[in-house]
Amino acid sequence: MNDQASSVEDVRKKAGLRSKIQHQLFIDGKFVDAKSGETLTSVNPHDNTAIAEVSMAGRADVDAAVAAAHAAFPAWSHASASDRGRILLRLADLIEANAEELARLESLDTGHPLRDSRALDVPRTALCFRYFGGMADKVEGTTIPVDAGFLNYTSREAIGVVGQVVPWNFPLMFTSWKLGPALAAGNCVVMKPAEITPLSSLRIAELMTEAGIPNGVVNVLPGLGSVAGQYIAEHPHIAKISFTGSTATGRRIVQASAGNLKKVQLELGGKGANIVFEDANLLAAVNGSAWAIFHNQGQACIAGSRLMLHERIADEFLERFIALAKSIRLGNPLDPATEMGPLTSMLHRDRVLGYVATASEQGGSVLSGGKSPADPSLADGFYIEPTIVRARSFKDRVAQEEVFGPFVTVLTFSSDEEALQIANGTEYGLGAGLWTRDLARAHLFARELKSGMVWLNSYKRVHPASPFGGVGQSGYGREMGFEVMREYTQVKSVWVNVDAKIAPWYAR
């Protein structure tokens, strides 16, 4: 056993886990290293070790993999849609049958905390393919009146090979996000996870090959963003492309998407306004607004990154968050009883602690948090203490932009009128929640926020069932629900002339 092997063996065992940890490209249906040989050390987040040296694919081997698709799209596209469907069925099943496994290796990949992963992320996973695989011979065409003696009817196909890239902060969940409408609407798939939380995603393209996925159907190949992912959004025979991320990033899919005017679907950045008006139930809505930002270290899209308080119950709702916040058990993601662990890399770590400094050059006060935590057994991991922190105005930086950590910023409003135009107050739109017992006044904010998704008294709900996006800045198109199945289809209309009397147009 070579020294790679047996590092990567080593912490598979130590990580109570039963397979091999899988780190090649995965093309064709086979595991294979990149043609280049590079590779990228995939690191612990809980003490900055290695776990195991990743392939990274380049163009030579994106290229690879658009051909494995492209060869396997005319069977796949033309097989049974309720074949397709069982497929996923199969691999949700096979995701249940290996949820402890699936939890842990994201946990160690990721920093999750296990009990986040288990009562989580694995089980929204397997809904997730389950979902999909019970839509996937449910997606219908229309008949449209037209004509006399005409029949035009609409049906929907796949579109073909479709690129995926996938981020960092839920790579096992958003697997299934992506994977599962792709794959039940009859496309073959190049994804591409981020290059520092590969592993989950390597896990299930070995259990679709498990379920009976066919060769070449799914492709996943780890890589920079910089390389492997350009490429797909610039890849002339890839003819959509779904990509979750940041804003600045989601632009330059764009421009590079143009060669091929490929279809594009883009989830973008957030800065969640979650709006807690005088009347809220206190208890609900500070034990909410916890989940709606430290859940998973606040690395989410649609996190609840603005705290804002009505001014005549700002100090009681503050002196329970704060005590909340402080509560929360720090600590190695493997540990079940740990409530927050470490960021996912180090560079967003210090990225995050930036902010703090940004927040009091422009006036704010940190109110909790701010620094990584003293305890010794945690310095050598990316973590931050739950962050909260006063903004002067809601046209400061840290009011504006995604900081995407355990940081909350606290604005307070005095009326409705003022509480909207804060809400609405930045160019993202994807998700925003409020809290209040006036059931008109949460009826018209749900209508006038400039969001994606709203949640009264409640926060950062998911289903598969549920379209998820967001407008503005957040990008387009959906995932999940009905919605989702348009964005990996498109239509045709065919004209059936029946008994139409058509005069002839050219009279002889």
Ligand code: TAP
Contents of the next structure:
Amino acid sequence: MNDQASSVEDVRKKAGLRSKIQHQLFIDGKFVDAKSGETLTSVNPHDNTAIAEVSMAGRADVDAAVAAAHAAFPAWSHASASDRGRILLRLADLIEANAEELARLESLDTGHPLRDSRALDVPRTALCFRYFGGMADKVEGTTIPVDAGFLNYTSREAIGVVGQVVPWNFPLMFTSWKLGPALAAGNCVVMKPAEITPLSSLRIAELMTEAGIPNGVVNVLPGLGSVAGQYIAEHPHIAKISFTGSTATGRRIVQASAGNLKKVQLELGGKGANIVFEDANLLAAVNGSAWAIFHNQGQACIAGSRLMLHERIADEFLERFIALAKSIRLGNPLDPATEMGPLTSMLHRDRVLGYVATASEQGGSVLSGGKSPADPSLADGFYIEPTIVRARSFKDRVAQEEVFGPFVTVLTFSSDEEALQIANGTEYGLGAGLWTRDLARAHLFARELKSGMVWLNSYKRVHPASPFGGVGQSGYGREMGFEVMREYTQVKSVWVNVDAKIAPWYAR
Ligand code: TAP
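Could I see the form predicted together with the ligand next, after the form predicted on its own?
Zooming out: every chain and molecule, the one shown earlier first.
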């Protein structure tokens, strides 16, 4: 880390933040130090300086949070659903009232350009809490026609204490994706943000208190995945875990959860196929494809990281696409003119650069980027130029593995059959998209793509009302919409003998 590290107060002022940067664990409605006293350093990815020393949760802190959540559960789960909803609606209003602060904090901690944090992360976070605030009293049971004389009805009940592990790529937005539905359904939560990006989740905890969330209902524990995260997955008194992150860690979570047969929901990696056909509107496709991969420096599970071009338009498309990539403005995330910031950690920047070498080793060619920018003002940050690599085969590692950076792998095809074979030729199945004017082809691909989400003539659209999740090695379960309410509730079936005529089974 750079030695120019200054005090958290200096950092706060320099970033234009009015409120204190919260850096302790949030347990039972209070901000507290970790029992061990240990901390981890949150780093500004723009210049590798320290932002804050953040308390680091250990197993004893997880135990304390689980106990607080259990104590809060009976009252929270039995509260009127509209009262729970009202707190989430108030939180959405508070997020909007503090929008600029939250946007700056998120940009400081993650490297998201401020224009993205302002236009996307913060509004989407408020939208998500508002959607699930409205959802709280819309979760209904059913009545089921069974044997004569019986009334059979179902109700959806909260599961209990749920564990949530949030990744570092969209920490603010994913905090709302996880907390919104869990709380609307009446669960209590023990959440671990990623060790490198804990600050916006802690600020949300603070705003939740202001919105009126009872103590213990939400607990936020920054800490290491291998310690606090692993223990949340193992914990015998946590009934469900919702995880977003890599497929490798997802497998570890499943193993750890087996001890008490936790319900598991996994949103894992992806290798999105973004297919441009010969009849596409090229201008729209070039712009949409750049957004698909370069937004958030490509650190998105649904990134369009395989750019598949029909061979007839490939040259013209690439000429325009490369020109656009080269024109993207890299810079300090807190500068509103910046269009691409740094990657979120040094380790991850190095991991992504490693894939440039991998591409060349397998006979691929770098068409643009592939290195850190020459600009000396960015030299201490974790920047990579928008990178376009042409692979030799769709079986090459850069066409199969999730790179998770501003790194797109170009592949070409000559027929619809070949396009489908390439698109479905990975272990992942999260998001995919296509650009075409042919309606029948568009819907045929929508049906045949092995993917949880498909975008036609657009890419990477998300909304709290629309189910989000994958198939294959991209995980199981769905976030968002009515679907996610099934994930955070369990069904009870109640039988009532109204006037059933039951002949005695043991007639005497
Ligand atoms: P992961 O290790 O999967 O990290 C994601 C989250 O899981 C973090 O909060 C992490 O905590 C936590 N975690 C790590 N080990 C854990 C364990 N044993 N039990 C419970 N939680 C655990 O990802 P990474 O190493 O940061 O990134 C590696 C690759 O994963 C990326 O290159 C990318 O391909 C993929 N990734 C995908 C996503 C999405 S949205 N699907 C998000 C992030 C990364 P700590 O960070 O505190 O260790």
